[in-house]
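Below sits a lone chain in structure tokens, taken as the form predicted alone.
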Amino acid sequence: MRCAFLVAWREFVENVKTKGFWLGIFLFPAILVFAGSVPLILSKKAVPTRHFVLVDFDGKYAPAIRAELARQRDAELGDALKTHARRAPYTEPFASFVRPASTNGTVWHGGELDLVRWKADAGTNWLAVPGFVPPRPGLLERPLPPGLENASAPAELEARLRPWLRGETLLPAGDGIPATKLFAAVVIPTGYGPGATNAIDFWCENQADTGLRDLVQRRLGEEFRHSEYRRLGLDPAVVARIDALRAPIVSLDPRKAAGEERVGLSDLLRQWAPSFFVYLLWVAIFAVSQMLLNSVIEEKSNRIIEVLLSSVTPGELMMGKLAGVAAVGAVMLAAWIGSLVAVALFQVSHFAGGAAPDSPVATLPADVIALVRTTWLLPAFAFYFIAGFLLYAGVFLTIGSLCNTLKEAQNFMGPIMLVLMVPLFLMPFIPRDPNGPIATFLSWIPWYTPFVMMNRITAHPPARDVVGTAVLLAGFTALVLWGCGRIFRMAILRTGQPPRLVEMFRWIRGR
């Protein structure tokens, strides 16, 4: 045991000193800060603002889509205030904004911002709050250029459009914007309407950015039916409260205490967080058991493997490397939980400012606390990953022990593969019915017991298929390793192509 636990501490410090092992502790929580953070700020950063045209020819439907602008930019303006209000060295604590029903000369109500008065001015729709910076518009109407005025019909104007609509052409610069190019243009037809057979004419070179497009059909939209309501002799404002109208419905958990039955946040956290943990045990066993190939390959190709077997044997080898790279992926979960756990608080200390002591923001860590505390979440993702570990690492390091280099190790990969994606396909739908047949099913297949059951173990399993599983699991992964213990005794000195599958099953039965 003492040359296994060499080899081991061998195996350990070896990768925790690779720049592979750092930039994989690190590279975590950074993908968890941009994936959450990056997408947000491209939408408002890396999109430019887009300048467009709106031509009505009858005058109808541009005040329309034009208050619907100026609502969409209050509702952009009241998000930059909020997230400004959390970052200003106010002395009062931040609280929830109530939009009022008029902007004229009234008040933001929000803690701190409660003095504070918005300007209904035309152009000037933003709060004087010291050293708030209004954010850019997303859309921006924009005057017809020069000399377009007075055309007379849809077609002509469109037609002398098309320098500014392909960049050939800039808008003029003014009112503190450059000359830019136009984005599009909308052009209302004379007679446009309900039961019209005419339609708008949306013209744009980039029609993936779909933005103003919906915003002009889905404000329209709204217009066709009050129209229509009006017609019929309908109060608009009635039907929109009617159709406001929803069914009160509460959720209950018949397992809980009397008193206690409504579902909330800690409910759907216990629900949904085993599959977020299916996921990072996924990615570790791969990544680990890969690492464990990887140095497995290498030893054997420099000809090193040969001078580790004159000092311990093929088992205290096996068992070295097992342990000792099962321990580089504890220390790697161990980071990535501890970095997913500051990420999260800090993410909640951030945005809870403002919110309601009983919100489910203010209360998420307490909810997070409880899940791990009343489940056995922690306890069976370690036996898990364990399992798994040995399991796959056992597959994977016979694998190496058979192949001389990465290009031959791939050709035994792909199988391998294949099991490994089965779980993440069928992780989304787990959840849904976690003790049902097919999850089930799954749980009694051994490849698959580790990230079946874990994410079914806050479902409340009955006891026979989580003791079940277990014994079958251990059993399993000891007969496999006990199999992959004589491949890797007769394989790991080995040279050459590798062996043929038959003669695989005749190293494992001893001759």
The other form holds:
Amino acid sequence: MRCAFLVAWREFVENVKTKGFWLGIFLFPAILVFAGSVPLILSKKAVPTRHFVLVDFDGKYAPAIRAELARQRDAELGDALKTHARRAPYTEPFASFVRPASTNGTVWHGGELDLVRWKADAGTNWLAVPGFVPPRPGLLERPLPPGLENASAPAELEARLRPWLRGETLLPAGDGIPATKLFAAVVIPTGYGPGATNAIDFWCENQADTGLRDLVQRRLGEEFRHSEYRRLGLDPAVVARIDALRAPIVSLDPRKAAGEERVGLSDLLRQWAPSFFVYLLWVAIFAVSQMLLNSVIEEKSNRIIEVLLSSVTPGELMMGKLAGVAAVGAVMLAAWIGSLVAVALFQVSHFAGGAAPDSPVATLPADVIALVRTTWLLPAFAFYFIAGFLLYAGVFLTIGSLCNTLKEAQNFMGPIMLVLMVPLFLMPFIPRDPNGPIATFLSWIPWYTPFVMMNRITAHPPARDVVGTAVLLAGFTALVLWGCGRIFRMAILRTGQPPRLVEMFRWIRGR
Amino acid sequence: MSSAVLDLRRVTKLYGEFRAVDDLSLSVPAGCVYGFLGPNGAGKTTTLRMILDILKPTSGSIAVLGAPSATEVRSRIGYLPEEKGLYKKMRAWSVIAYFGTLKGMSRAAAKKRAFELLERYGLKDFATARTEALSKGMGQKVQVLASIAHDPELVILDEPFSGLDPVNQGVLEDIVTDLRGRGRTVLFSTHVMQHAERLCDRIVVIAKGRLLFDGTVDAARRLAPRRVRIETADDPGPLRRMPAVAALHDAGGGKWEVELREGTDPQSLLQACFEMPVRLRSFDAAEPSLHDVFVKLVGTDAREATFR
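One more: the block was the form predicted alone; return the form predicted in complex with its partner chain.
Full complex below, order starting with the chain above.
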């Protein structure tokens, strides 16, 4: 036992010293933060202002599009001001319009700006707030370049616009705007309208950015519908009210206490949190098994194994390695879960500032804590991590003992990876029907039990499934480890070609 | 105490049909340096692995330090395998200390001992170097030190000299001599006869898994034909008629090699030369070397093994 501990300790210390370990520890939270914040930053900062021209030969629809653009710009500014209010809620002149938010007695810094009241109060000066820098507009209409105003037909205008649209000629600088490329041209031909056979020409090199195109289409579609309502004698306001009618529906869970049956965010969390743990389990098993493989192959190819085996038994060596690498995995997981919690708490405290005390975002931390406390999530995770880890690590360790190089090991790894991919593919389906036939069936396959049962654990699976699969998994893991131990003992000293399957079976049977 | 440290009784190891070790019996007394000689593929490494209980014999029994299995007494045994390697990322001292702790030493004692050994055998400056930065010879010395860090009673070294330059071979010989000086038993395999000759009290010769010789170096020497080299301008042909002379080989340039029958005193040849007379310019009655013994015992097997 002492030797197994020494082997485990060395394994742990040497792995912790590697760059890969620290990369793994920091990469995950880094990706988490990155994934959380970059799209936000990108959507705000990285998309440049799109300069475009709008030409309406009949002059009939341009005002509607401009009105829509103004409305959108107004919303942009409103959002930006709200964000500003969250950061600096006590700024005069709008401090009295900011409602400090509190959740569970905790006062979050920041609060919600009552934009409607503020705008009504401040009038046209609503943007004149100290420290507030209005964001750049996403879309900016520019006048037609000089000399093009007199084009008499769309075809002529479009032909002359091409150099601008291709970026060969830049729009002139002015008004604090540098010379820029013309992003798009929206040309509405003569006679355009409902039932017309012609169409708006939307000229743009970048067909992937459909913001402007969608805006024009959405707004003019609305215009068309409204004119049709009017033609038929319908009031568009009435139609809008009819359109807004929704059929209310509430999800109720009969397992919950009376009065609390409503299904909310915490229930969604309950349903989907296990999936997160399954991913974590999967990534941990995968990362850790790679370490095991490397370490066994190092010892084997360096022939250290023989000295080791004169000091420890193969069983102790195997146990020590499994324990040491499991400890590495556990530290990694703890770091990941810890960083996730930290990031989540930070996000909540930072962005939920103005959320109402009973809003889903504000109660999220309490929900998570309740989830952990009232369900078997964490103990189950510990059990399935240990069992799953031992099962797969035992197999990987044995593969390492069979091979002299990583390249050889890759051949064996292929099929195992395929087996390991299955729970990953099934992950989205199991939470939807956690006690359905597929989930139940897969639970009883021991090498999938950790993943599938982990996924089902908060969905109140039948006790028969929980206990039965756990016993089966434990038994199967013990059996696999025993068999792996026998192969390991024989294979570890072997050089040259990996043994054939027949030979391995003979080793397991102890001949 | 001269009781056997190691006792092999009729040990056989089969790999399928192949007999790697065939009915080998051997007894190693305590406190001696025992050479384990044999050509490539003779079964030396297999035998050593069986002694260490890394491999199980197909039949026969092995007693090590009085125990039926080396596993029970592994903390009293040191082992250096034939193929040598170290953890590349670990430091020299920590490798030695790690193997020391595996053999039952406390961490502090193992660390202290590691630095002591590295200093004593000329590796002080490399104690904190990663083993991947060491030369092959240095790495090998570190491994030898790792195998003796816990001051074992029985040290088993498999081809310890291979890959070392003459200076480091000397250092290794010092290590072995030191061990003997402190009453430890050393069993080492080699096919370099000079080392065996200089270091061993007793030798074992095996080939094709079978025991060919087990005894003192002197006894081994007596197995080889005694050769006398003479130099003369005369014709030494008449010496062939002597009953003591088994053969006479012309080495060219007036040099001859006289092969004497077993038990013959070279003095009788010298006397016969004076009587013939064969006027001698030189007379060299060197003792047969282990090399001769080895070639005589395993010459054919070794060649076969090489071409197998």
